[in-house]
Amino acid sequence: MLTAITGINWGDEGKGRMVDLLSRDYDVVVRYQGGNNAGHTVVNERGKFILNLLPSGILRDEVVNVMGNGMVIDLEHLHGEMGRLREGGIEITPKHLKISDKAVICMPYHKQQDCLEEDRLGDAKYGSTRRGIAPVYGDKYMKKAIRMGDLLEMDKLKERLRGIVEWKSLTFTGVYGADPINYEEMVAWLERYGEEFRPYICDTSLFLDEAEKAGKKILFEAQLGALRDIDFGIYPYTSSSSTIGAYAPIGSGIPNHKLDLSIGVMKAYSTCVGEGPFTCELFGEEAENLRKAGGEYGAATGRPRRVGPFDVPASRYGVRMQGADEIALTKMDVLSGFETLPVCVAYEVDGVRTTNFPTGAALDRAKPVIEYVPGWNCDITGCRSWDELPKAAQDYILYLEKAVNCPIKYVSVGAEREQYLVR
């Protein structure tokens, strides 16, 4: 059984929650693409805990968390990440976490780089995390990137790094004006880092291709959403990888297998992290007043995410995108003190009004068509079944169902790991 959990929009859809809470009925869980430009947030009995880099299984003990082939790994931020973990009472071994050998490593100077970069464009800068995503994704196709597996072989990769040290200094020094690379400290840094993950680097792709013979249940987990995907999302604005569930297999490091259940995650509002057309945004006293419900801050960077009510036509797109069976859907409760709840029903283009999701220059040009329906002005979090819900909350779910066409199995009603019920 090959499960994906993706996000349907813009990504901060709660992912990490989904997968905190189906990952009991999985073997195995894997991250198979992105870095740490984004967190998942998970409560459960542990504690709170924000997630970058690691999977999301990795809070429970039984299950076996992978970093497929896909990701790109910043050792200094996973060293930490692991240490907070492991101060929480979590552990993790060898057994518990493996890492895939040709998984990516994100450099001290890809972090340089992503800020050298964005403070060239300026006011046109992407909205980058500066955590040096886009860089080390570059510097992968350009076949110019260190993997997991090298640190195994250490005499050899200082051997290529320094070439490697050579080629990037052009870069910095001939474009940015800044100092070049120092070979020196780039060796220490891997060294020091590195040792403690030897340990947990293996070949992946066996791994899974032999669980999933064995009839072993895996669990995927995407970061971001699909309208930040590096192809299908609201390009330029977009993350440097491919955040849709199709290309799970691949970033996992099984392509010869396929996807048995697409589950996307939205919210039950709209939320966006960083730069771009965000056609449904709110603003001012309204907007501030939905986030605070929501405690709508970047997980990763802190930053106050940008908010607004839930968009039909780029949720249609995303689960369209995702190839999704079903939906969770998150943050059902944050919406619970407002009386009336705003819909983003369509766009109007150029004059025209579509349900279609626009890409390229036609979406800068989009203008919200919004649509008003009921809210519930009750508490809903000790919710755990359907008829529990007030008619209002059931008709708000089913509205949205029927918009998305798409069923919403899973509706969370809390951020507690068992605040949640299921149709």
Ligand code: GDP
Contents of the next structure:
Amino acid sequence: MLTAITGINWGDEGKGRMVDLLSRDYDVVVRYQGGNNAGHTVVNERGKFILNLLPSGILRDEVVNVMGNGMVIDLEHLHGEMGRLREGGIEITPKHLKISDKAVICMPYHKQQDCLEEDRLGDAKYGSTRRGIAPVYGDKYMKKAIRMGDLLEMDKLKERLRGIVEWKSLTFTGVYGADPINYEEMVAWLERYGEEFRPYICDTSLFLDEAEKAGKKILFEAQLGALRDIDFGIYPYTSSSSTIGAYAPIGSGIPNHKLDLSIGVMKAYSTCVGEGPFTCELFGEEAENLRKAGGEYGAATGRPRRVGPFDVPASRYGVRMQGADEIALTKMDVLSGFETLPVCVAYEVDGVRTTNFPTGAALDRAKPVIEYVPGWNCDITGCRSWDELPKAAQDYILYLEKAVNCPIKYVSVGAEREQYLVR
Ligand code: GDP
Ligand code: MG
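Go ahead and give the structure of the form predicted in complex with this ligand, now that the form predicted alone is out.
All chains and molecules follow, beginning with the one already shown.
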């Protein structure tokens, strides 16, 4: 049984929260793309945890977690993240965590390159998290990357690293006027973290293939959302990886298996971190009220998130790209107390109304068509069944379900593990 949990929107939909909940029925949780450029916040009986690189299943002792070949891994960050979790009482051993030998290492110079480029761009910046993600994926496709498996053969790696450092230093000095990269420092960095992570590195493709064949249940956890996908998102304001469910078997090392279930996590309103077109964006006091109600500040960066009403064209597109079979609607409780709720029901592009999501330059010209629906005034964080929801909340959910044409199965009414209901 292979299930993917993905983001329908721009990210931060609450995927970590849903993985934490649903992983109780799974044996293995896999992250298949991205690096530490985003964060999943999970609140459960063990505490509050922020996960950037580790799969959210790490919070359950009995679950095996895999960091797949599609990921990029900053070893220093992983070291820190594991340390913080262990302080919080989470046990992490090679029994709990397996790292793909084909996952790519995000080196200190990738972070530096990310910063140099964002600074060079000035006002035209991409809004990168400056964690080195675009440069390291770039190097992967240039075939100049270092993979986790290379740490198992340090002598060979040191030899290859010499050429890579020489090549990258040309960019640093020639393009940015920065200092060349210090080879010895990079060797020391790799040796230090290589020592720590060597026991976790293995052929996770083989592990997952055998697990699947033995009838184990595997859950794929996506980072970011459909609108940040490198191919189908709001390019170039996307992430540098494939955030869609169809990529999960590939980024995990088992392209010979197909997804059985795709669960799209969709937020009851919209948020977007960083630059790029965000058609439904709210400003001023209206935005501030929603941002405060939802606590919309980035888990990885602390940046205030841009906010807007639920966006029908964007979410319909997200549902299609994710191939979602069912939806987990999150943060419904945040909308309590607003007398009326705006919904972006369509876009107007060059005078034509559409519910299809435009891509490319047409998206920059899109204007939101807003309609208002009734809100509800009571606290819904204690609701555990459909019948307990106020009529206006039920109507809002039914409205969204129809608008995106996908059944909403789970409704989350709070950040804590048990604050949800199933329809
Ligand atoms: P992810 O990147 O998709 O995993 O989402 P984030 O963790 O970055 O952002 C979601 C935030 O909303 C986190 O702080 C969660 O704890 C919180 N959250 C998730 N679901 C709910 C919900 O239903 N209600 C409320 N109030 N908070 C939620
Ligand atoms: Mg997030």
